[in-house]
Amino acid sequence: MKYGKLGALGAGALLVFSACSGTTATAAPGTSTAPGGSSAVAAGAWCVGGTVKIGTELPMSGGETANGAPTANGVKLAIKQQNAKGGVAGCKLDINVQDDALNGVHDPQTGAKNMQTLVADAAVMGVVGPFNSGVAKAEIPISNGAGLLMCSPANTNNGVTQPPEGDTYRKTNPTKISYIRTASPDSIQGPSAADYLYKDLGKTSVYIIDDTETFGVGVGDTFQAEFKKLGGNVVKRDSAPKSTTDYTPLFTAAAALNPQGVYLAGTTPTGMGLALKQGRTVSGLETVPFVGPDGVADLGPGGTQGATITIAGAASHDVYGTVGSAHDLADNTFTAAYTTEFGGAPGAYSAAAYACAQIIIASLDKASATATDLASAREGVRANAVNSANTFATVLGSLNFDKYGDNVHPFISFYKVDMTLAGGKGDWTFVKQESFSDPNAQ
């Protein structure tokens, strides 16, 4: 792997933001502070109308609801809690919600139009999203050109940030990063899943099917490379677009090669949930482990709209998944607060989205001390968030980002479906968590 494993992170004290000083301090969960106490400064002329916004750009409808809605809820919770404390520098927070799902599936061009809308809203100080890497590639050039911060809780494709591909999305302002992500890239997510299938589950051969999308192909490539490196045999790999309605012929041909496991490289809305359901009907694949990345491991219980377990039904047994974020949180009050607010458990990236909102809020708190108008406040948020010398207190723990915008201390969490949960409808259970170090960190 490109990343070095550090081991599991234990829950710890929540740290507060420290700008450039190299020091940290403890604070109550959810507290956002900045050097100089700028949170106590009354809103000035820069805060037009007394309200500023955090945007969300996520897939919020159709089959994507299981991914987008709980992610957006993480942002809504952070905003509500911050407003209960008086907002930021006397300025209340609001939300600008955008949905990049088209006909129920994430769509890059819809995302690009949404990003233009967010850029045009001068009150938007930063954006949480998008969820899908293909959408990110359409949006980053727009946000980079406008200097609007994006913080993705879920994008994992290597090329979104890392050169040479990542450089192509920042042509307008190549030296001004406007995109950061709290999620772990596919350079560790794919290999981690391969390691889990080979070592933890003891399977030495696998069939891989991807959905032809940016994310699916990328995570499939890194999974395949690592599985082979470990000594495993990839018996066959297929690509099937989201328009596919019958995966049975592909699985039938693969089953003849006797794979001990299957890797679903993609997301449930782009076909992997249906592939799981149909693959289980093929002789020889009834009980082998199916493993998927986030997008398959959406952590939605059976019955949740668009969730993997809902789509696949009884075929969801012996299914494992990875999520590119921490399960063990630094702020152990988050899950209870989320559940109380929304009447259900957080999704795979609810906490990561909450962390993005915390970073935007802390950066706005810092920027408000010198901002003279909305434009200067927006630029201050961007510059502060991407500064690799800054460390942020978040629900995920203490975070900072490398020169490309990647989280310096990413995590992978592993889950398994337990069909006895949720009244027999099935739900995901946590297996373990691993942390990694970023070799690009300065």
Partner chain sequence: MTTATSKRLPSPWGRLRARARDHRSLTILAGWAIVASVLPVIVMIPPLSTFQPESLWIDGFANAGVFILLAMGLNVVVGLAGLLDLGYAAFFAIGSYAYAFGASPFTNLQIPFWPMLLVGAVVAATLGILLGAPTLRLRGDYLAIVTLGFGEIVPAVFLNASAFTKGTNGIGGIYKPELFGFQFTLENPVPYYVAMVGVLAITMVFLYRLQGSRLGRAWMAIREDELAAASSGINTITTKLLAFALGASTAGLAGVFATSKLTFVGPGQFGFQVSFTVLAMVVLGGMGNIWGVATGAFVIYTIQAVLLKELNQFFAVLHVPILQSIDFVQYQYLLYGVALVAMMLLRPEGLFPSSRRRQELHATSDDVADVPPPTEALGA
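Output block for the form predicted in complex with its partner chain, input the form predicted alone:
What follows is just the one chain, with no partners and no other molecules.
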């Protein structure tokens, strides 16, 4: 799960590193080289009715609205920009929005139903979502059977793609991958944070607290294994469900063991912001570094509603975070375009969802040359997107996907909170970035 708020990333995405092999399908709206740039192109026969759709499958109601709505907006923005240029090969784009929250909580059952709905809508060429790994595990068997591409902007759980667990979701068509994701899996993000704390910050003991959610436990486990492997000492590991309101006893018990650092394995909405705020007040932990994954490093400056720095306030000093993507893009056009369109700053996953839409658009552009009907166009989108020979230039940098649907060139960027920024309220500053090799290369 989880992408940091990529507010600094630009829409006019350039290739960050050169494409390794094969063709480069470019679909960066706002650049003059974008496909379908001429509105004079007439839609091909495959484009029945002159319009095709991109689906979104995200939690859109209740307590999880804040997760899903800005993410879906990223897709809406990409569609609007592409339509302004005449659509894809003359075919206009539309959106099919599905909500997987039932009674305000993401629900695999509802997600599965939504995926059936999207499969049944022949005009849907690809789906952006889901948000939660548990929902993905109920949906991938359906999209795999139907051959409909899913692109998750937020899932990071290893088991979603990687064998042996990943294979159990692809039983209908084991070789036809139908699911890709933009975020780096837990197996990269957790260890890179451990390396950073141990080597860069020189801390040899750590206290780990997770939020009992799929993402938090996964990233906590991989962090813990790496930190021990480096020779570090994990003084204590706790799991506190998101219903926890009082973290003080947890940190009081941990402080007695004198950890030199704390790893917040989880996300701010599931309690890690509160954990930071309360943990800081415990004697002995006033100045130790707190490190978190991108669920904590949401890159929102102090004052943004729901952001980590807003919730933790003055406790946000000496806080570090990892984000599972490249930082390079200093271009601000995405943020600017998003803010103009929706009247507010992008959410944590808006840019990643925008990137997913770019991938679907680029794949469709490529598929439109040979497609004869909606079904063959849909299959073409899936085949092009998962083909590791295709590299996509997106707002997140260039992406291509391996045999299981994971990003071949995962990046981790490191950030630190600087309390002097944002008028004294604090903001995240970029520290460094690292690239990794394909997690599934054998």
